[in-house]
Structures are given as structure tokens and as C-alpha cells.
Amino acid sequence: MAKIPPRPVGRPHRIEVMTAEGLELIARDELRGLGPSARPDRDGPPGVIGVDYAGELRALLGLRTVQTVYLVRAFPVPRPKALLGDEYFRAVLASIDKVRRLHPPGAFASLFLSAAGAESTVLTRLKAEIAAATGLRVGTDDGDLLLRLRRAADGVGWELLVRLSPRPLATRPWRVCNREGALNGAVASAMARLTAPAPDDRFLNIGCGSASLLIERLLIGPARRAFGCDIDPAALECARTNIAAADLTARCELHPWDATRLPLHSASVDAICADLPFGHLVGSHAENLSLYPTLLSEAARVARPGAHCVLLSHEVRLMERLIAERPEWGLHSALRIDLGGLHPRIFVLERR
């Protein structure tokens, strides 16, 4: 049997990064950001993005514009039975130590393995070897530890995949108050880079929700002054669970007040970000129809020039209109972007 050679000192690891599709030139800037270290394609699938990667695999589970990252190992074998071979088999395991490695004791209590056949003879032995070598149970559903196995990208040998983190990076830990359709993480930090941050914004979330936006801008780094306005008493207060389980309380400013009659003052304001209705799960197209002029008339009254403002909306049509219809908004761009099956876009707009 052929052995595999031992990974050599200093060469890169092969990372898999899978983001929301339409985000993968924010996230590629979030990767390059990682230094020379990080070297990610140019090219590949939607919402995927391939990285040779020479630095700490610590740094990469501080990704916040992605959904989940994988270290990618592979093997030049015909069929995936050659992996319970004692090399391969110790290949397989030294990647999932890395993994494991970089996380407290107990972070992992199952494996999963996605594959094509994941319930064949073949692999059923596969996970059943690595639960009894590494003492993890075998999940019925994603695990803890979840491993994908495919044929290798050019049709010779096969790929193993290990998900550097127990849960998706996208899933953040200050979310102890979820509302329905609350953004995504990793959407929401995109969004907040999308606003040009800066030490000293003044930084608006319009109908703030669970704060999702909020946090996410306040991670990225500081603001002069970071707050959110939602009319709805229940989101405020889910906002401030948020915000508390993030340690930002004293950062952040929570008010009910309604978007369309902002108590500020004219181009008092340097950022913009907001998460609209769809007329999905909250609101309708009708109310949509009177809201978004309102709403946009209202920012660009309080967004000194060159503010950027940066929407998310499913009311394409509407939006464009609307946008064209208004001088005092120039569009910087428009991305498409996959939200499990809704197809949004995020407009970047600047106060001219």
C-alpha cells in the first residue's frame, strides 16, 4: 500500500471557506486581512473559496464574513476503503487532532460524516474506527465534529474536510434572544464593512431587530457612537439580551423611535445600515410601498454627504426605483446574495 507522505514544515494547509453566495469578494478582503499568510483563489463555486493558508489555524475561527471553514486533506487513493489502511487511517486522524487542538477539552462529543454512500459497509466502519479512536459518538445529524469526504476536484483520489470549529462560524454566541428571520452573523458583519467603519462614526441601525447588525458593526472595531431605533418594544428588549451576552451594553444606545421621524439632526450621521421588511415574515408589499420612500427620505436627511448607507431588502424592483427616483443617493452597488433560498440584495448607497 502506498503511504502518504508526512504534510512538510512551513507548507500551507489547504483551507476550505464557505460563505453566503454573493459575498465572496467581502470575504476574500476578510482573508487577505489574515497577511501574506492567507492566500485565497481567485476563482471557484458560488459561495466557496479555496485558501492555502501558512499561518496559525487558530486565527481563521475569528472569520466573520463566513459561514463555516474546513481544513481540507487529500488523499491519493481510488476508493475511500484504502482510508482504514493504518497510514491513511493516521492521516485522517492527525487532521481531526489539529482540529480538536485548537478547542477546550470537550468541545466535541459527536462526528458526523456527510458523504455520497455515508451509510455503505465501507463507510459505516470508517466512522465507526474514528469514534473508537478518538472517543466521540457517532451523530445521526451534524455533529460536533463534522467531517465530509468527496472525490478529489480533478477526478484522481479523494478529499477529507474537517469543519475547524464544532459549530458553523456564522452560529455567533451572542445570539441568546433570536427573533424569527433575524440576520445571519456573517451577513450582518459583511453588511457593517460595507458601511467604510471608522473610529469616529456615528453609527445608525434602523429597525434594529435582535441587534444583529449593531454587534456585528461593534466588532469590527470602535464608533464614536454605535445605536438602534425599532418600534417594537419586544425587538428592544431582544436587542438588549444581545447586546448584554455580546459585552457591549456600554457601547450601544437602544431607542424606540420610528425610522421615518428620526429624532436627529440633519447630516448628523455617518453610517446607515438596515435590515428592511421584506414582506416575508414581517410586513407586506403594500406597506412596503409607502414605507421604503419614507424611510430612504428620512436617512438621506440625517446622513452627512459621503455617508454610506447599506440595505438589505428583497424589494428589488421597488428599491431600484425608488433609488433612481432619488438624487440625493447615489448607488454604489448592489450584491445578490443566498439566504437559504431568498435571493436579497444588499444596496450600498452613498449620500451625495
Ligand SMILES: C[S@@+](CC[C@H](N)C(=O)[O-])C[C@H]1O[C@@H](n2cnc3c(N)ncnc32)[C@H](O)[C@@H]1O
Contents of the next structure:
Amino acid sequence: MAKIPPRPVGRPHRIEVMTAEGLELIARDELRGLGPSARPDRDGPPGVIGVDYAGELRALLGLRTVQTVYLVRAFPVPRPKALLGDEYFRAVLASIDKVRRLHPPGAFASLFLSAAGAESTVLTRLKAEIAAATGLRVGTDDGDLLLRLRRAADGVGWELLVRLSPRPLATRPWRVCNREGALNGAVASAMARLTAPAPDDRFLNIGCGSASLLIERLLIGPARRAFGCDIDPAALECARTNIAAADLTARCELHPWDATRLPLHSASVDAICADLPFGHLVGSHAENLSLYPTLLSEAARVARPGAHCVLLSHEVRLMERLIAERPEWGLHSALRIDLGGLHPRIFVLERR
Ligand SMILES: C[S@@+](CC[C@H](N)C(=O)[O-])C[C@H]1O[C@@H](n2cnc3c(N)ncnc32)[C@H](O)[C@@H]1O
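Rather than the form predicted on its own that you just supplied, could I have the structure of the form predicted in complex with the ligand?
So here's everything in the complex, that chain up top.
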């Protein structure tokens, strides 16, 4: 049986990053922002980015546009049973230990192994031995320490993936108030990046709901002003709670404004973001037929020339028609993303 060679000093870790499908380019861009120590693969399956990474693992915990990050360890073994052998088992524990050391003691209480045949005798024993060696209990699929075991892509050997955080990175600590239709934190961060954020931005989040976009914009960097508006008082209350949890109260201005009649001067906003009512959980298609045209015209009025407007909607045909009818908006791109089985688009517009 081949032996695991010791990791040469300075050899990069193999990392796997999961994104919402459709956001790979934005996540690659964020990874490149980590500097030359991060070398994302050019290609990969949808929603998956392999990375050779020579930097501090801890820095990966700060990624904001990705859902989950895994540390990958390859084992040149024909069957998972070999992982129970002394040398390989020590390598399994070393990977787990590397991840646990990134977090305060007690951050991980349970473990979960995801694998084909996870309930087989061999994998049940592997879980039990990892539990005994780490002091973690074998838990359910929301276990803190998430391990995945799979055959290597080239068919030779097996790979163990250890999730780098007790929860997916897209689970935000600021989300203390949730609402039906609230936007995934990583998608919100990606949308905020698409507005080309700058420190002197006057940023407007239309229909802010629980404030996902507003918060994620300010977590990227400062803005001169950051407005959130919603016609629903309960949404504004929820937004207020989350903004306080993110410690951003002093930097956000929340208003009960109707997006179709904004009390803002013309050309007074530098960037606009909105997760529009899709007509599924929030609003209806009939309402959208009258809301969207007025909202797009009003957004064009308040946007200064060159301003980016980034809108998420499942009303693809309606949006395409309305954008084509409005010469004031130029369409940069329309990204089709996977949002829990729905496939809305992120429309990136620029005010002409
Ligand atoms: C899909 S939700 C936004 C969810 C939000 N991104 C979040 O993460 O919680 C759409 C929001 O638009 C608001 N809305 C609908 N019509 C509006 C209007 N005319 N003016 C302002 N807000 C509006 C709704 O109250 C709702 O909160």
C-alpha cells in the first residue's frame, strides 16, 4: 500500500469552495483578492471551485461570496477501509485538527460524515473512531464538523473534505431576524460587489426586507450614505434588528419609502441594489406587472449617469422586456443563478 508522503514545507493546501451556481466568476474574483497565495482552477463543475492555496487557512473564513469552504486531503487508497490503518487515520485526524485550530475551543461538538454508504460497517466504524479520537459526538447532517468522503475525480484513491467552519460561511452571524424570501448572505454579498462599491457611494437598497443587501454592502467597505427602504413596517423592524446585530446602525438609514415614489433628488444615487419580489413568496406576478415598470423608471430617475443598478428577479421575461424598452438603462450582464432550485437572474444595469 502506498504511504502518505509528509507534506513538504510551503506546499499549498488543496481547497474546494462551493458557490451558488452562476456566481463562480465573482467568487473566483474574491479568491484572487487573497493575493498570489490563492490559485483558483480556471474550470470546474458548476458551483465548485478548486483552489491551490498557500496562505493562512484562517483567511478563507473571511470569504463572503461563497457558501462553504472545504480542506481537501487525498488518500492513495483503493477503499475507505484503509483509512482505519494507523498512518492514514493519523492523516485524517491531522486534517480535522487543522480545521479545529482555526476556531475557539468548543466550536465543534458534533461530527457528520457524508459519503456514499455512510451507514456501512466500515464508515460507521470510521465515524466512531474519529469521534473517540476527537471527543466529538456523531451527529446528524447539521453536525458542526462536516466531513465528506468521495472517490478521487481521477478514479484513483479517495478524498476527505473537511468543512472549514462549524456552519456554512453563507450563514451570517448578523442574521438574528429572518423573513420569508430573505436573501442568502453570500448571494447578497456577490450582488453588492457587482455595484462596483466605492467609499463615496450613495447606496440605495430598494425593498430592503431584512437588510441582507444593505448589510453585505457595508461589510465590503464604507459608503458615504447607505439607504434601505421598504413599504412593509415589519420588514423595516427586522432590518433594524439585523443591522444592529451587524453593528452598522450608525451607518444605515432606513425609511418607509415606496420604491415607485422615492423622496430623493434626481441623479442623487451612485449605486442601487434590490432583491425584487419574485411573485412566489413575496408579491404576485400581477402586482409585478405594475410594480416593475414604475420601479425601474424611478430607479433611473434617482441614479446618476454611470450608476450601477443590480437587481435580482425571477421575472426574467418581464425584466428583459422592460430593460429593452428603457434606453436609460444599459444591460451589462444577466447572471442565471441557482437559488435553492429557483433560477432567477441577477441583472447588472448601468445608468446611461
Ligand atoms: C424579496 S423581498 C426582499 C428580501 C430582502 N432582500 C431580504 O434579504 O430580506 C422584497 C421586498 O420588497 C418590498 N417591497 C415590495 N413593494 C415595494 C415598494 N413599492 N416599495 C418598497 N418596497 C417594496 C417588500 O415589502 C419586501 O420586503
